[in-house]
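Shown here is one chain on its own, the form predicted on its own, set out as C-alpha cells.
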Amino acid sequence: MKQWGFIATWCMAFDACFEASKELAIGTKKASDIVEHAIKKIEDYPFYKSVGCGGLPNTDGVVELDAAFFDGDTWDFGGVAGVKNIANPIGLAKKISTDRFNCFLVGEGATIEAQKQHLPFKNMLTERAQKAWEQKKQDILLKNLSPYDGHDTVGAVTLDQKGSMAAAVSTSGLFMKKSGRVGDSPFSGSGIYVDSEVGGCVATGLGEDIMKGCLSYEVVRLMEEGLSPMEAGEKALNRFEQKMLKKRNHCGAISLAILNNKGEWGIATNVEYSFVVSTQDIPATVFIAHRKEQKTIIEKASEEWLQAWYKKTHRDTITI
C-alpha cells in the first residue's frame, strides 16, 4: 500500500480525521476533496466554539469567518475572510481556488460569489455562542478582563495514495475581535502552505504573530532542504520566537501541524495543544503536545483527558 496521511489541529478534528482515514485507505478520492469534506464536517458542528456554525462573535456580536484551501499539486489557492452566514466558508475557498485573478475574496464580495455559486447560507450565530458573547461583555466591563481569547483554528494537511497533497483551514478568529479583523489563517504562507513535492503545514494560535513569520511556508521550505517535519517545525518556531522576543519582548501562542509527502508528520508548539493524526500505520488518534526546553513533547491523550474535553465542549454554556 502506498503512503497516505492526515493531520489536523485540535481534538475537535477527530471525527473528521476518522472519516478521512477511511477514504484515504480506500484510495479512490483525492486529497483535495477529502480535506475539504473534513473541514466542512467541523464547520457544521455547532459545539466547536472557534469554527463555523457556533463560532464565537466579534465585538459587535457578529460571527465573521475566514477560510483557505490549498492544492499541493497545482498550487490552486483560495481564501475568504470576514464572511458572514456562509454555511461552509471552506467550500467557497475551494470554489474560487481555480480562479487565476479572483482567488481571495472578503466580506460582501465573498457573499455575492457564494450566492452565484449557489452555496448554502445559514445563521452561524448559535444561542450558545450568543450567551458566551453576552457573558464576555459583562466580564470585560465588570472584571476588566482582556477581551481576546479563543482562537483555535482548525487546519488539516492530507496526503493521498497517489502522492497528491492538499491543505485547508477554517476559523472564526479571535473571540471579541474588532469587526473586519483577519488573522493568519486564510493567507498563503502564514496559516497554510502545501507542496505535493515536499509537504504541507497549517498553523493555529495568535494570527497577528504567526503572520509576521510566514511560518507555514518556512516549515515547508525547511523540509525541502531535507529536514524532517519535526525538525522543520521546531527549527522554524524556535528561531521565530527568539526573534519575536528580541524585537517585541513577547510571542503569542503558536502551534503547527506538519505532514510531508512520505506520510511522516510533525508538530511544533509553544503551548499545550491537541491534534489528531492518522496514517497507514496509525489509526485516528488524539495526541497532546507541549513544550519543554525548546523541544516539543508529544503523548497520546488519555481517556480521562478526552472525557473531560468532551464534557467541556458539549455543555450548554461556553466557559472562556
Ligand code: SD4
Second form
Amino acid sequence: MKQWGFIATWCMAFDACFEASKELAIGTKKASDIVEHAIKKIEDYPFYKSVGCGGLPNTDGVVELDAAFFDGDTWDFGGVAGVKNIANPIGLAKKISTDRFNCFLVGEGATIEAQKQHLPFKNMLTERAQKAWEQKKQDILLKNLSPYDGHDTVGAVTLDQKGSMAAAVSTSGLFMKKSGRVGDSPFSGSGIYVDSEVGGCVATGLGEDIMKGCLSYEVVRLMEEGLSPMEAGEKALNRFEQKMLKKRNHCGAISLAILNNKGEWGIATNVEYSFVVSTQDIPATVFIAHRKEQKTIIEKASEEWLQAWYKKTHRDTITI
Ligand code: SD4
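Switching conditions: you have the form predicted on its own, so give me the form predicted in complex with N-hydroxy-L-asparagine (SD4).
Next comes the full complex, and the chain you just saw is listed first.
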C-alpha cells in the first residue's frame, strides 16, 4: 500500500478524520473529494461554534463564513468570503476552483453563484450561537471585554495513495468581527496552501497576523527546500513571531497543520492546540500541542481531556 495521510486543525475534526482515514486506506477516492467531504461534515455539525452551521455571528448578529479549497495537483483554487446561509461554503469554494476566472467570490456574488449551482441554503445561526452573541454584547458593554474571542478554524490537508494532495478550510472567523471582515483562512498562501510535489499547510488563529506572514506558503516553501513538516512549521512560525515582536511588540495566536507528500506530518503553534492525524501508521488520533522554549511538545489527548472537551462542546450554552 502506498502512503496516505490526513491532518486537520482542532479536536472537532476527529470524526471527519476517522472517516477520511477509512477512505484513504481503501484508496479509491481522490484526496480532493475526501477533504471536501471531511470539511462538509464539520460545517454541518451545529455544536461547533466556529465553522458552518452554529458558527458565531459578527457584531450585527449575522453569521458570515469564509472557506477555501486547494487542489495540490492542478492548483485549482477556490475561495469564498463573507457568505451567508450557504449550507456548505466549502462546496461552493470547490465548485468555483476549476474556473479560469472568478475563483474567489464574496458576499452577494457568492450567493448568486451558489443559487446558480443549486447548492443548498439554510439558516446558519443556531439558537445557541444567538444566545452567545447576546451574552457577549452584554459583556462588551458592561465589563469592557474584548470582542475578539472564540475562533477555531477547521483546516485539513490530505494525501491519497496516488500521491494527490488537497487542502480545505472553513470558518466563521473571529467572534464579533465587523461585518465584512475576512481573516487569513480563504486566502491562498495565508490560511491554506498545497502542492502535491511537496506538501501542504493550513493555519488557524488570528487571521490579521497570519496573513502578514503568508505562513502556509512559507511552510511549503521550506519543505521544498528539504525541511521536514515539523522543521518547516517551527522555523516559519518562530521566525515570523520574532519579526512580529520586533515590528509590533506582539503576535497573535497561530497554529499550523502540515503534511508532506510522503505522508509525514508536522505542526507548529504558539498556544495550546489540539489537532487530529491519521496515516498508514497512525489510526485517527487527537493530539494536544504546546510550545516550550521554542520547541513544540506533542502529546496524545488523554481520555479525561477528550471527555471534558466533549462535555464543553455539547453544553446548551457556549462559553467563550
Ligand atoms: C480568522 N483564522 O478568521 C481565522 C480564525 C481562526 O482559530 O482560525 N481561528 O482569522
